[in-house]
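Let's start with one chain on its own, the form predicted on its own, as structure tokens.
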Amino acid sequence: MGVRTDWLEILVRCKDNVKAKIRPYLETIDAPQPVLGTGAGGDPMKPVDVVAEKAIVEILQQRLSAFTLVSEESGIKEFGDNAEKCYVVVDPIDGTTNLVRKLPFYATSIAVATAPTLSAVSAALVADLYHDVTYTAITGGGAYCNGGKIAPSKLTSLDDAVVGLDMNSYQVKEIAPRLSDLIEKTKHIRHFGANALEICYVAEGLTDAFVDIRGKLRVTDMAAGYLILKEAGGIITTPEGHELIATLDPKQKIKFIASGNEQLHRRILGLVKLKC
């Protein structure tokens, strides 16, 4: 996998290449954006998604002799010999709908793992492509935003907490009753439309928690944010409070609750109904 500092350099180079390659598409974003089929994760692919993935792969092929790409767009692809020793999990554009609608909240998310499991993620980058803000983490090295170390919120009161809540689902009639107690107790609920960044906002203490129990989010969306939050000192578990266990596969769906601290996390877990 190489020297630790090499991974940060490689990931930042991937991010910079994405920004450069999507710039022409941003300049013509008002034009109709064709759908280029369905990605491996199940969402429609826009040209900007494909270009962003190619930009990442271009840097990876320049810097690595072998790796397995796990992408929301093209699925699982092996490059070089012994590709199983290195997994690069990519959501080239998290928040494509925001980007296409010119809403200023979308990101590139890249995670590196030594095995095809979420627990094996050892390096991560999530880059806010609009505001030029980059979150990074290496296992055991803490989490950073634009080079400065970050830590999550210590706030424990839901009266004051800002909680991200994703209810974007056709099954909202089933999900909403499970969250009604949490919604009732929380005064400040937000959802911005790019979950990788929303997890990083918890890691930085900009928000206090983020809840997604839909079973719709793919592991490719949150693998990088998962490590960044944990390295920052935050907590992320299943809605039952268990450790997250997931295969690094674009079809793998995941439910989670992410919080800045243990006390707030327990409070949220107690308010989320497991069944209705």
Contents of the next structure:
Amino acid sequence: MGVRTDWLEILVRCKDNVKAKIRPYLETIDAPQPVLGTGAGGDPMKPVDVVAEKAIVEILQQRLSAFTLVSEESGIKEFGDNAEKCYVVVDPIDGTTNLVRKLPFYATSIAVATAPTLSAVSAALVADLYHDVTYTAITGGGAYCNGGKIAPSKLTSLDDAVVGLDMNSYQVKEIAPRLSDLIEKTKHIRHFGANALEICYVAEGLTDAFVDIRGKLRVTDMAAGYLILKEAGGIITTPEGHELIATLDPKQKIKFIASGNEQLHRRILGLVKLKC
Ligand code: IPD
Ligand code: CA
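Condition change, the form predicted on its own to the form predicted together with ligand IPD:
The complete assembly is shown below, putting the previous chain first.
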């Protein structure tokens, strides 16, 4: 990956192209949306997912001589020679269900890494496509929302906290009891349905924490949010409190707890049961 590559400019152009290319689909979203097979991440692919991925790849091919695409839809694909020097991790549309139901909360998520591991992510963009709000980060450079520096919440108690919690459609009988103490102690629980964006809400201090211990979320959904939160000054670990270690692969699933600050993080770790 060239040292002088202006990643943020490229990622913003990818987002702009996604917005432009999905516009006709948004105008006809009331029509039945066919399923175009199963994406590499294991979920049904809708036309809007495919169009958004193509829009990102189109810009990447214009701007980069070589890269490895790691996408929730078409999986892992190499473009050009030396493709292993640059990984672009893409969830073209995070929150597809919201989008097709006209719920105004969906995003595009793109992370860039020098190696196929989460810890090697070095540039990131998550964009709320409905409200035109764009979060970005470069390793060591802080995190930004529409160009303004962001920082997470300093709230350390759950008494007034707003905590995002994903219990969506997966092993609820096992997961829900492990979260019951956290739910009981937290003043406000939320889930909006696009986890990339919900991690950015923690980065910006709009919410105080976000918890997804289902083991269902793909790393492609959260790789960009991961860097944005860390660069903002937030904390993200496994439910056991360890560093997140994951391969950048659409089949890789991940569990995590993300918080605005260390004290709140420790409080949440203490309430999330590892077993029931
Ligand atoms: C989904 C969203 C949702 C989460 C699902 C994800 P997708 O992403 O992030 O909030 O509950 O597990 O699959 O499928 O729309 O990219
Ligand atoms: Ca998706």
